[in-house]
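As structure tokens, one chain now follows by itself in the form predicted alone.
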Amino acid sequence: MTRADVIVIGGGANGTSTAFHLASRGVKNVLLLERRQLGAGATGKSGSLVRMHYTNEPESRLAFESLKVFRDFRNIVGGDCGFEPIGFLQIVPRGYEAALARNVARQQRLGIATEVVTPGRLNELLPGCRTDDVGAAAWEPQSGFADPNATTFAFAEAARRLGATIETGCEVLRILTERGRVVGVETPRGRVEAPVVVLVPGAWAAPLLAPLGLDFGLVPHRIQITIFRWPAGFTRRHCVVIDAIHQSWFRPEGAATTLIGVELGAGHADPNAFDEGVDPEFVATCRNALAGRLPAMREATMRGGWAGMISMSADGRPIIDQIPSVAGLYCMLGDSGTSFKTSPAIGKCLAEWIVDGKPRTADLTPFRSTRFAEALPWHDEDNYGGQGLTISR
């Protein structure tokens, strides 16, 4: 192609969701460009939690709007996203009971099915769990997890059915501008003209932003996940859990294994050269965290793991915006690896913004790119122990 109405850069869940929603809104000439294969970045390595619980309303709203899509994916998008509504628990330490109650009340006002549960009820929802260190927990019976690759492939196929073009193995080398507005992109296959570009490249954003004079303080991080086979006698499939005490998240995978990630990240200078395997010391950290909540898992067998690259903004929250200094340039950047669960709503909001002139599904003002220049970085009053890495997927 040499011309498009909208070019989407990045073939993860957010890029394919945006392409689908643009095409479903009647944009005929949508072109998605992915440097490798669909889901090759953070999406394909995601733990793919689908939960509503955040310590702020804007992200909970995006997650709730996305849940509506995950629950009716076959009718809304087509295909299978692999969504399993097995329930979700958010566990917090002592001292944060009031903060959790306020967050749950905020989510309930949005219409989210959630409730505060006492440590005494935890063993009913998560049999065999340790409860003596728990302050409180929140339970979401309609949440769970999905298949990140299946979701991405289904969005892409739906976009194709509606007329979008998706090209993989085609890296965007440069975003082209003239007189302060987007005019297209440059690729190894040539120039493609377009008045609108949507930038959702994950950890590969910096080389495209720098020539435009844009620096949002994005830092790539190598994030890991470990898989454990359940030990003998552990037979009941557990729910999805984020454990703020052990700074970890875990969920079942298949019939007899558990995925776990721990909220640790290492800044990495080159997303094009990193080890996709899991580090031995990380395995030990994950085992301790998992056993700290489910003591039986101390005897679990490690069955593998992987690492992927995410991008973090300076305050750990996404940047979703139309860049004021570059007309026609939209972006979703620096999401800290949390945006799989919100990708249906993010794609829909970006499509609304491009087609209608403003997002209608949710207010994206809190995610604006200018908040750092305004000295107003994101801060959640009702957090669970600091504003550090928040990479629970």
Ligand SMILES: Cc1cc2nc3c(=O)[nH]c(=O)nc-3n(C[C@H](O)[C@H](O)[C@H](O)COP(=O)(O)OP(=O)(O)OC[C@H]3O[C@@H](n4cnc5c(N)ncnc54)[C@H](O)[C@@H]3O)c2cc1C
Second form
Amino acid sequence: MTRADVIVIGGGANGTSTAFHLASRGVKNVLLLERRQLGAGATGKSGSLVRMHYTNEPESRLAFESLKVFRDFRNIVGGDCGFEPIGFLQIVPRGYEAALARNVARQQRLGIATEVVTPGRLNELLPGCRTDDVGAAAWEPQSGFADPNATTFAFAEAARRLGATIETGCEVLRILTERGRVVGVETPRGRVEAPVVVLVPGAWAAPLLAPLGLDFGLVPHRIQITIFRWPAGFTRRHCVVIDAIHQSWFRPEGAATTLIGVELGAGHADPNAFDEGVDPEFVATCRNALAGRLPAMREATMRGGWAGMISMSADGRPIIDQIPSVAGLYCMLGDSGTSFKTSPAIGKCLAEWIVDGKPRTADLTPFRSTRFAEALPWHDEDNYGGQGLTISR
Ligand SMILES: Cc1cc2nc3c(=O)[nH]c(=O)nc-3n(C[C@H](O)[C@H](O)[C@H](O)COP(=O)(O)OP(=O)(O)OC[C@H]3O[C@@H](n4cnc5c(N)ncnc54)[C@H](O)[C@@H]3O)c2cc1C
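In place of the form predicted alone, the structure of the form predicted together with this ligand is requested.
So here's everything in the complex, that chain up top.
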């Protein structure tokens, strides 16, 4: 293809969702270019928690709009996203009870099914859990987790059915501009012209942004997860949990294992040369965090793990925008370890913006790229003390 109406760069959950939503809104020549394979970035490695609980309304809104898609994926997109609505618990330490209550109230006003639960009720929702260190918890009965690869493949397949072209193994080397507007991209297979380009490259953004004079302070981070086999006697599948006391997040994986990640703090890494395996020290950290909440897991056997690359923005929130200095260039950058669950709504909003002139599903102003230059980075009043964190924030 030498000409497209819209080129999407990146075949993760957000890129494929955008391609699907563009095609379903009638855009004829959508071309998605992925340098490796679908799901090669953060998406393929994602823990893929689908929860509505955030310490701010804009992210909860994107998550809630996305939940509607995950719940009815077969009808809206087609195929199977592997969504399992097994319920979600947000656990916070003492001192944050009031903040949690305010966040839950905010989410309830959006229509999200959520409630504050006492430590007593926690034991019913997460049998065998330690509660003496818990300040409060929030419960979302309709949340859970999905299969990030299946979701991405299904978005791509649906986009294809609607006429989009998905090319894997094709790296975009440069975004081409003329007189301040996008005119196409350059690839090893040649140039493709297009008046609109959507940049969704995950942790690999820098080489495409720098030649355009754009620097949003994005930092690639290596994020790990570990999987533990449940010990003898532990047989009941648990719900999805973010434990702000141990800065961990976990969910079941299959019928008898738990997938867990723990925050390690800032970790710059080269997205083109990182260890895809899990560090031995990280396994021990995860076992401690898991046993700290579910003491029976002290005897859980490690069964595997991996690492993936995310892109942290300077304030830990994604940048979803039409770049003001480059007409025709839209982006979803700085996923900040939290943008799988919101990918259905992010793709929809970007498609609405491109086709209808503005996003309708959600207001994207809080996610604007200029907030850093304006010295107005994001700050949530009702946070749980983990502002610099990634996935468990
Ligand atoms: C271990 C781990 C656990 C996580 N857990 C959760 C979770 O529980 N819940 C949640 O919501 N999020 C979670 N995340 C974050 C989530 O997975 C990401 O935010 C999300 O998948 C980002 O999707 P994306 O499409 O924006 O980017 P990516 O999935 O990173 O996709 C970007 C794609 O662009 C391609 N690309 C880059 N440059 C080019 C180029 N020049 N030309 C062509 N293609 C290019 C890459 O190869 C890649 O496939 C987790 C991430 C990790 C790593």
